[in-house]
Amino acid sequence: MGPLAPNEIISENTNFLFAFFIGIAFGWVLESSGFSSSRKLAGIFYGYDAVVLKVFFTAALTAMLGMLFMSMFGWLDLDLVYVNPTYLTSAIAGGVVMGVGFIMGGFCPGTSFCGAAIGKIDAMVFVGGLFIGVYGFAFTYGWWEKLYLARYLGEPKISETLGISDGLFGLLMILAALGMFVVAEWAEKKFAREEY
């Protein structure tokens, strides 16, 4: 069962098509929620907008219950699912430079593509910053290398690390994403700005 492309229900080629689609109704998502604007992007660091929380946390929420109950039903085979390797110290030492440039730039990369195609200065110039690094790092790869690899942990799921079913751990995130959206509806009256 499932992933459609691994199994041959769909070629290759439709995958890329899927794909395509899939990235401008993920655009348009974006632009819809106001992702295009570096100050509601930043406000969720000073407390003032928690718009970005919001949206990311219902769709990976979403996301992840799709997936259970696909595979509930056995349209879905997890094991199939590719999961990103593990690399702990990279992980850390990348999640510190993005949070940094996120918070510098009001940006993350994807919304930063977004910002860039309606046009906003700011946003191309934070893409053309994405670039830079990407490149930078590619061609410093050697300096890199130690760091880059340090730490691997594989490819762990958090529900096996802590000895619980998928389900349960699914329940987990719910009351966890409940719990963040009332303290973020909090936060928002709390560090309420004029309209920006």
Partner chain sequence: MKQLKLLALIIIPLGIIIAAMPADKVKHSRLTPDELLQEAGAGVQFISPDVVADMLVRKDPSLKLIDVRTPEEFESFSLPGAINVPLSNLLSDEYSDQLNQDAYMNVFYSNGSVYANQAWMITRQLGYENNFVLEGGLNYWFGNILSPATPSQTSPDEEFARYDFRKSAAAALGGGGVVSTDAAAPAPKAVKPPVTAKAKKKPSGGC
Second form
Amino acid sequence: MGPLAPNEIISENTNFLFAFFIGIAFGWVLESSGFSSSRKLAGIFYGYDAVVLKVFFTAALTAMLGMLFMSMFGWLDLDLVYVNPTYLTSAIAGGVVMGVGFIMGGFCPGTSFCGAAIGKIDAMVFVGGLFIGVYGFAFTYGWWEKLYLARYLGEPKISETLGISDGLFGLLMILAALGMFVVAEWAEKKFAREEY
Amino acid sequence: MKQLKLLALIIIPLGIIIAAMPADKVKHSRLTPDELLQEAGAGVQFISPDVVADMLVRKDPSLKLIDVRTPEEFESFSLPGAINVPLSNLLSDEYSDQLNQDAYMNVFYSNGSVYANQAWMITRQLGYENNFVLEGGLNYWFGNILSPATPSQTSPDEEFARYDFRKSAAAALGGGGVVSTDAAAPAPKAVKPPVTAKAKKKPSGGC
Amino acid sequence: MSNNTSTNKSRNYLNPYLGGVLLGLVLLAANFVSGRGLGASGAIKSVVATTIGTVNKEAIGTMPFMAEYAESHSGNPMKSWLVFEMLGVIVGGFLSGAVAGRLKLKVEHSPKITSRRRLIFALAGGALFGFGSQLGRGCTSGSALSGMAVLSLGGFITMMAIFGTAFALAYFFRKNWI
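Right, the form predicted on its own is done, so what does the form predicted in complex with the partner chain look like?
Up next: the whole complex, starting with the chain shown before.
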């Protein structure tokens, strides 16, 4: 049955309409979880607020379990779901650059749009920076092309790389995430800040 | 903390259920002769030279060209970036990692398409995936991609589009035996290859 | 904990675990309906490609990165899934902020630094994040979150690189945040 669009059950334009509604839900959840506040987001790096860690991993686990179960029931063909190709070098290099941007700017692209939507001026400036960064990359692409295309690994699943089944990896990730949540709860008490 | 306990209470049993499920995918199953005949008859293994030329021009890292001719023939001419796996050595262990993989798109080629097709048949029978055959082989490649014939005045537009694409691809690949001296040779202006692969339809994505 | 819960309540933020489950369901819906995860930086790329194309048609041909992208989006980069999704994010974020009474024009920063310093860092951080998202083929939502949900190796690597780097550098930027 699913995914609906690649199976041509819904048309391209209907898919765009769904994109808009999914976006509304996405923005709503981000904002109401507190992702529109950069100091709340940055809290994870100093231990005073672990909302990012909790939301991020709970979301990844929920979606992952949902997909595995839907695949098990035959509702969703996982072969048709887009998996980002892995280019090892650029995944690490890009991640490092994004990490620097994260600790300096306090947002990531999705959350900055949320912050900008409710009037955070720092978020609007961050969005402006994003445009500059994307333009800068496109403009200097020739310099990075080699790096960008290096160490292509296809679209491997982490469970395949580790040689275990998807389900077992899911269970391990659940246990690891719950362990991190316990640490996060402890850190929030230890490094608590009254007002930020 | 209360919510965390609730979350753990729900999510751990779900995780155990999913982990206990047998992995359903049995990969690399051998095909029955009937299935192989059906696939070969449908021609799913063929990939058009225009698609390959386009991937070469774009330096698509997922493309891997495999020359199944003899090493002597391979020495005298080969396509850019191709590796040599002579048909007679196809089953040696040395090559099995390259033929049985799922990161790259392997494209077999020979002078015509007979030998390349044999290579595909053998690997397909072994259950390997992601192997393809260059339609028409090198003969067609020379005659049509590297030195395309100018379409006649009355040809349909697609014919002209294809001609333009092939000409720019030939220039980019240093083709037709004509070494392009023009440094600013017409950079292939991302002309879409007129024939698309019969590859499985995948949703596009990317953040 | 009680301390923190009260802070959360006074601000009407969702419980983070509930928020996570809801976000996961949104991501699941995106995968079920459209066969793809969520994203953000791709929409910015669309806008940049369109802007360059409008200002100077020639320029886009000289930028292979953008030309290829415009090509793969049937000539109009704005007609992309992510652009519609991000428009929705702005609407959704605004509605949630309006309901919770958080609509307010302000620069949020630590009392130890000036607004000016905060904005300069926000601009620099945004530029780096924009650059990194193109190099890494996706940002926190597109590559890390959506990638992790489909168990993509690249998603896990990008996630660890982003958070690892930010943790490693947190000490040097502490004045900005605490």
